[in-house]
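Next up is one chain by itself, shown in structure tokens, the form predicted alone.
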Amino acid sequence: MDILYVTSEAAPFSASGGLGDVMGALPQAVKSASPDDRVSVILPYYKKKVPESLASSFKLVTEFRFKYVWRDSYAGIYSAEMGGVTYYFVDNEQYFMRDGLYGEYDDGERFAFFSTAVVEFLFKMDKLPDVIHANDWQSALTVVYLRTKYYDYKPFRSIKTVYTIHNIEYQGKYDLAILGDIFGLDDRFRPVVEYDGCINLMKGALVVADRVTTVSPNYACELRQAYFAYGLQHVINANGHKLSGIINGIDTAYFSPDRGGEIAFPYSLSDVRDGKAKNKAAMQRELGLPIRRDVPLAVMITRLARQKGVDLLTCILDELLGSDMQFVILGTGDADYEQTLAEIAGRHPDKMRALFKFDRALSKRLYASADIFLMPSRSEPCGLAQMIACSYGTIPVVRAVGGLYDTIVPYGREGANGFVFNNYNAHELLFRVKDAISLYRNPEEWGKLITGAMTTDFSWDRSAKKYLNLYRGL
């Protein structure tokens, strides 16, 4: 079987959040649990974002002119080859030498042009795709093309399609006005985009695509419910036949505890108490908190939005820190927010700090040091951080939603590895993580649930044979 992955950003070579980082692992593992399949991942080629030593082993594979719209344009094609799998880069310095990856003012004339090249690009292979799996809303239209005005030529017809939302929260929404002078479809076409009076392209892709997934079961059943589905409810329904739930998996070597660089003390589970400890305590000394074994250290890792239950926080921080603990909140965000959290963490300096910005190595140290993990968000189609939390033997207190439910089991149960609250209410997650606390002063029960919480699998292996399922059942 022949495998293509079409996304906007993949790690390591340009990633700017959770889309990056499963398409970094997810080709990797499916190519793994099957080495005779073959796998590959087309990109747009940022040149100011992947990294000088990943570029410099970059091939020119070939070089194309093809009508786009009402231009002649210009695609290179590079590659690169890691763990098994083929990477291609699909080069235009007008639409991808740019800072960032996203947020620009012609968002979508850039991912029309990625996704028109993608499909030319399948005219030089010398095999086709068995499948096709695209990506959120800026790869959504390669599903479409082949569909639409691609579809008289016969080969791509037996092209398999797989598409999937990670947040569809950002859906790729335009006039209609541009439906042929940017997106190139005629007419014909505008019923596969047209949606609620625009263009919805991640809309186009739900209805044209052999199957549908989302990145947890529990969020492929809320997308049924108006809440979550953010207006896409009726479509996701009609075609609820084709839709699943498939949980990501995060990188278990790359967020390991007995591994060094970025944390000071590396343990395991048969060290996990003293290890956290001495991690701990070194972090305390790094921010100027008052070195405490005794005290339970709580910390978030997060974008500062209202998505992610930054609200119920600030709602409940003060009295939260009355008790004897310590928290540390880490992430960058709404300034509102900024501003709340550093109120907060002036009237308590000796219990919090407030770090605004985004340093991966830090939140790692912060992983091994802390004991408890706060996720209390509003929606979240799966989450990484509770799972890396976890690895850590961090426990997490979150709220009952999206992939939180799914990886989550509340102390109590069979097989618990945190702490869970059901209702978006700001004295449920004060209530819960006051739970978390009391459980820590009883060292033996607090150690069973660190025990459930670093032998939970959280490893792609799973995942990955599930989407092969899915492929080979097209």
Contents of the next structure:
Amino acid sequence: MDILYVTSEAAPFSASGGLGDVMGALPQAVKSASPDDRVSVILPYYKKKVPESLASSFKLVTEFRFKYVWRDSYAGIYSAEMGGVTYYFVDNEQYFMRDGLYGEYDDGERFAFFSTAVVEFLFKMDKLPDVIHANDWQSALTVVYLRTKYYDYKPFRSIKTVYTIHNIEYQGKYDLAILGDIFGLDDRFRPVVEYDGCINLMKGALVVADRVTTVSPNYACELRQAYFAYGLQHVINANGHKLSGIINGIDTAYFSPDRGGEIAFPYSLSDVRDGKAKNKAAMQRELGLPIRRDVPLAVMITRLARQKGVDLLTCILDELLGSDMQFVILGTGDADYEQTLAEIAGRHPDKMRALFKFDRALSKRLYASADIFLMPSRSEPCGLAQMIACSYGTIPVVRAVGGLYDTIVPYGREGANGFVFNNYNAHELLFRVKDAISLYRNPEEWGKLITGAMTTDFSWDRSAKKYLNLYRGL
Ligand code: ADP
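Can I get the form predicted in complex with ligand ADP as well, since the one above is the form predicted alone?
All chains and molecules follow, beginning with the one already shown.
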């Protein structure tokens, strides 16, 4: 099989969030799981973003000009090899030589150009891919173009298409007036992308793709409801027969408690109790909290956004901190949340710290030193933090939503690795954290939960096999 991923970002070349991480890891995992398949990834060449150490190995594959809407446009295709995967970079400095990846006034045009360039590049390939896997709104048009304006070119019809929703909040919505001038689609194809009075690129891909996936099975179910689907529930339901969810993995080598140098006292499952206690003492010292081995330390590492359930936390924190425990939150985002959290921390100087910065190294030290991890999300397509917490033996307390429901098995069940509550209700969160704190006082039961957490398989291998099955099925 020959699989081509189309994406607007992929780590380590250029990544701004979850999509970049997934597109960095999934193609590599697919290649490892099935070495005989050819796996490639195509993305824009953001010349200001790609680290020089990587860009210096790029090779120019081809250059061509093509008609993008009314312009005669240039595309250069560069390539690099990594782990057996070929990465192609679409070069056009007018569109991609920018300071950021997105948020530009002409994003619609930039990614319409990108999608057109991808399809035009297919004409130059020795062999067409069997599967094209596009992601989020930025590459939705690749799939749309293959099934609309390029449909008359018969060889493209045998290419199967997969489209993945990583974040349904951003759908690529534009005024219908620019359908022809920017998106290069004439009126015959208007029904494909038209939705709710405007152009909706994600909707177009949902309609024409052979299969649609999202990043957890439970989120795939939730997307059928208005509450989660940001207006697309009708399209999701009408195309439900081709929708499925495959959970993301985490980089288990990168998020591993036995990596020396990153945390003060590396540990593994065999010495987890002792390792965590030492890291906790180091963290308490670092943050100026009372140094106590026996006190449970709860942490939350998150964007400070409504989606993450920060409201629930701020409702109950004062009450929760009445217990004998310590709490640290590391996050950036909404200024109102920062202020509220700083006020609460100010009332509990011996128990709480609120740290408002994005700091990977500190996040790892916190995962390693904490006992309990809070993730009371309002919605959560997949969620990585709960899986990372598990791999450090830090017990997650999560709301049963999206991927949290799929990954965290509640205490009391076979294979338990955390605590779960159902409703978006602050006291359900409070009671579940209190359950965790009381179980922490029972070393034998707590140890079983830690074993459950640290032995749950969150590797990409499992997910890669599921994607491979999907491609083979097509
Ligand atoms: P989302 O992608 O919605 O923000 P995820 O749980 O999928 O949530 O991924 C969040 C990732 O970002 C995790 O790896 C988490 O550790 C990390 N993270 C979030 N906030 C911070 C921060 N302030 N400092 C360091 N890492 C953070």
